[in-house]
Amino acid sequence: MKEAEVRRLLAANLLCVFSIILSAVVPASFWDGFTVFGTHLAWLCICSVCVSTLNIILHLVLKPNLSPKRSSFAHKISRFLKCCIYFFMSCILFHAIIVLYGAPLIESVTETFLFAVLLSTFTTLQCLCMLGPNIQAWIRVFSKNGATSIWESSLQITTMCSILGAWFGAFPIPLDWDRPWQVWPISCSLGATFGYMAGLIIAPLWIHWNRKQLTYKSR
């Protein structure tokens, strides 16, 4: 494992963290009354767009899982359309799972769906950028000892941290504290966001710490 590759991963992850911070700070400079709590739905959209855009750009620039095979333009278009369909299906699936876990079914549909979009951005989009619309590759990566590169190890960590963060973020909602951040889905989306940011920072540090034990085999 090359130290330069770990440093590239760390730099890319820190850029993603910085983009989330900017999504909360920059709009307030030209949007009167903008706050993460007060205009939460707008922030969900802005954060999802910022993270998605940056991840796609980083993937195109760094090319962490570049395939040696050259593909035709038609194949690239087909792959892009499949990625869009997979992402939309992920949003629907996350929406359904969130409702099954207790979110309002009819009320707050917009809030729930935008939260599902945020979760898909933190999880599914990463898989699509790294692995493409290949379900078998997804299953391999998230199986035991399935990662074949530090980028896939980072994908595992950030995905799990995002989901766990969203889950832990639901704990304060039923408490009778009457806080503005207890309104659905603020605490869950903030939990997912902080979990994602924590995963981005933890992943390269964990990989660097365990670099002697990690042995990646191409599959």
Given for the second form:
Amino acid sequence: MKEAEVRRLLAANLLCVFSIILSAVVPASFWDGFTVFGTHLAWLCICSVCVSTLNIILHLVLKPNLSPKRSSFAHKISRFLKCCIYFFMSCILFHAIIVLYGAPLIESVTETFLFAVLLSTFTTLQCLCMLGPNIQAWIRVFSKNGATSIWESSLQITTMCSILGAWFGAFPIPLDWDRPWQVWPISCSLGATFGYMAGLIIAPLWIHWNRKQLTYKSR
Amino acid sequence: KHGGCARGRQDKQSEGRRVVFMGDDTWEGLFPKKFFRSYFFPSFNVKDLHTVDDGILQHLYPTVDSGEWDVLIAHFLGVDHLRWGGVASWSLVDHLGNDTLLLVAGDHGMTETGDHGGDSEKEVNAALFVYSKTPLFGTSPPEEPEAVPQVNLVPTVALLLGVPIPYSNIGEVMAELFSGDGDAVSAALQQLSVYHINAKQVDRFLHSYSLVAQDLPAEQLQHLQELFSGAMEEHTQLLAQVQGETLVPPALESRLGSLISRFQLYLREARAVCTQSWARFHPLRMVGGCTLIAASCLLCYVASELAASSGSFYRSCLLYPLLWGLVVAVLLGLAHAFTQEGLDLLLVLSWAAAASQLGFFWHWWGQYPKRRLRACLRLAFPMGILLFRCGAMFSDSFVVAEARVAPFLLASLVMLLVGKLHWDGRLTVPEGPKQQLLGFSSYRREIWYLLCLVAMLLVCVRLSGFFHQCREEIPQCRPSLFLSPLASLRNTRAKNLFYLLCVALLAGLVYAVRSWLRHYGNLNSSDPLVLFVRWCFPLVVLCIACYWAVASSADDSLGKLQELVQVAVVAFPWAVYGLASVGLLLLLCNPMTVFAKDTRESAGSIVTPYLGVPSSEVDFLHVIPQIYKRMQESQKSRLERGSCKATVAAYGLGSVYSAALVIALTLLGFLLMLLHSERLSLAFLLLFLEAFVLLHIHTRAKGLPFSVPWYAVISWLLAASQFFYSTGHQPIFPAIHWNAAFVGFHLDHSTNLLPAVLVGANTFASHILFAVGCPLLLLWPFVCEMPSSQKKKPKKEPQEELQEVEEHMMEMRLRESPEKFSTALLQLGLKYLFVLGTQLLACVCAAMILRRHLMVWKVFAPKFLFESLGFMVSSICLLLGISLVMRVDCAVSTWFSQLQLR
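What would the structure be for the form predicted in complex with its partner chain, rather than the form predicted alone?
In what comes next, the whole complex appears, and the chain from above leads the way.
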């Protein structure tokens, strides 16, 4: 049972990684002059959209957390709206945090905001898919021994890796190498993307290796 | 990589010469408006090699042909990357006149990969191409090209242009370029005169240099002097003989040749002496110094871990090693005295330090168990941040950008801390089956408070970025507008507005400090110190405000008032200096800010103030009374006996240590604000606010009492370096605020010491404040104890009441266990020194390893100097802060004994 679950997780995660790679490669075939560095904003949008659609589809197909109670249509709608609001708020919050960390306040607002959207896609959207608009569940998952399934463990790992990647992405900015990817926010968004991909790949492996120690409390 | 390196054609001197420049636009910044005509091209993008070079080629030939120039400098950029400078040169040759000299030179070579900046053979050697239509060499040119030191270009070009050789030149002219087109004798005579001028210039420079600095060895100078005077003597003789025409050509030629070689010898030896003494590194001493610093850091770390462990620690690990060091120092001194050698104080001191450290480690190794790995892993996250901070010292880009690195790391550290607290579940209430629903509310209040604090900290960190000074390495940077004094503002309205804002914020600071003190009951007594805080703090603010007013309007024409203004500009700062020093003296004499109310004489009922103080009195005093029952045991026994029903109520005893520190910090803050330009007081306000928020976060996150965790110390130091930059400083010499030396002095200083102290205090303001305030990290959690225990007031059983009273002990917990208190202070100091020392070590290692780096004199060496000075200032101030706490402790002890006697 558990092995199969891990395999499903691995497949889903690999799909996500694949979609990110595609988002960098495919648009170049029908859009002349598309490069990840050159038209970075476009890539940010494409990547966010790709990852979010894939995540939503995967969520609908796989349904990692089956909620037993059937809910009405209105309830679903309100849930969906709540999710949208949460996502938007997380974008704003990420934007604020990025600015507080030293990003320019007025110049390149679009870049900063799109970077915030990307980060939200990698973190908040996953949480929304997995846990729904339920802050308390989020708080539970992001604490020690808080995960109740391998999906939630994977969520922990990918979220942390994305944020860590974005953080490390800020490091090359002051260097005087004059490379195109040192421009704000390219290095950070690349860092976040690589971190996310690394997290996606690490999570199933980590769960596989630690499957003896991992015991999930059922709630 | 470094845009401005290949230097073309001819050097510049603009004394009446028409200098035309074309090429790299960095020259515009270096020599603004010095050129007769100039064609600048952007060199910002190093991948774009063609903009500059195509632009030059476009203008080069027309300019050369027009003849409207004496010196033409063409700085090709592509030469740096592609070796095609020769192509342009060859086609240029056709355009040259007979009296023109073409010099093609690079100021460095490159490695196989095209890089430069190191000290490899290929990088430090460059080609020099000299062309003239007039033959330069009398005979055929030498087979093997001669290597010419780069400094030789300066005197050669200067003399060719007919301008004086620059004063500090130590190069030698290139004789071949001065042969002219006459016969051998006239050529030699001309070369001789050139050498003569050059030698005189070098001698003059060496003479005046040796008067100022003593680093050139005396005997070598003497030798050089002899060489010079000998050559000069022969020169005069020879000239007389030439004029008297007593010498015939063959003999004359040989005499001329020998004299020229004497001058050459002099010039070369002079250069060798200078090079040897100026570019001198002592690798052994460097490594020794680094080892000493590293060992000291390790010592601090080990001692801070050990301090809590046992009592014999002080004697075996601190006293004996000190004795060892002393013994070694005395032995070395004696040895030197016997061998009659000059005593190198530095060497003796380092040996003594090394000996005492060896002693420490020897004792430690023998006696104490080693730490387990698990404990080290726990430290990984604050130490990781510290590691990043230290690693950043090794890259010139990160040193240049350090003003942004420190806040970034500080923010990360605090976020990580909060994340870790959450991860460990320290922010949630302990989990229980039914608390799943109830727990959320209590969880929320706590976390919101913490999150607000973190948000405030982040905002402070971000806002402090608006006060940065610029370095020239970042050309697009604009210095903060808050750095310039108000007097430089043209707009009167803006000036007034800023002035009012600064004064209001200053008043706000005083208000905040006073209300903090009042809140903790430290403003009730009528001691001189409390009176000082009550009355003289506003007075100090008034003086500062008046000084700012006078200083910022000094340029306006005030007519007769001018003299008054002159007096006021000096008088107000002196008033502040005087008041602040009076305050600090009072603080040292009697640091107690406690109001004791002795009710023992009155035969009233038991006044346990927490319960029984009449509410009117509470209102009157505006305090939440702090109670410490003195002599609890004896009192309790007496109460039990019922013979004497009395207590002593002491207001402000619970925060007596912090109050003293806060008062000291405020006074220091006033002094330092005075030394900065007016609008930087906003930065100081941010500093105080950020320190306050950091202390609160630390209080919230604290685990064990009596020990300050590493992350708190590291964040405190990160904030210190953050505010070094945010008070408008940079670790470079042009960024020093020299104006600080003249606050309260009207352009006259009798000694060098006072201005040095003022400028030093200005430069290291944040180091001083944070180091003095360091003991607050230990004290604050005790001070903040109250609000948490105040919430719950279930008074049903007498036991709980007792507990309630005891929970209000605050800083008196420290007095309860004096040994733990002193250990904790020692531990805190050691931790602070360890973190400081690690930063210094990284900086020193960077300067040592990268001593041949291109940027060493621009980046690493100044950074090293500033960092080491900052280290010294910080450690002295740390000692002062800790000794202030100990002074308060003594005062509290005497106070208690006096109470007991009464």
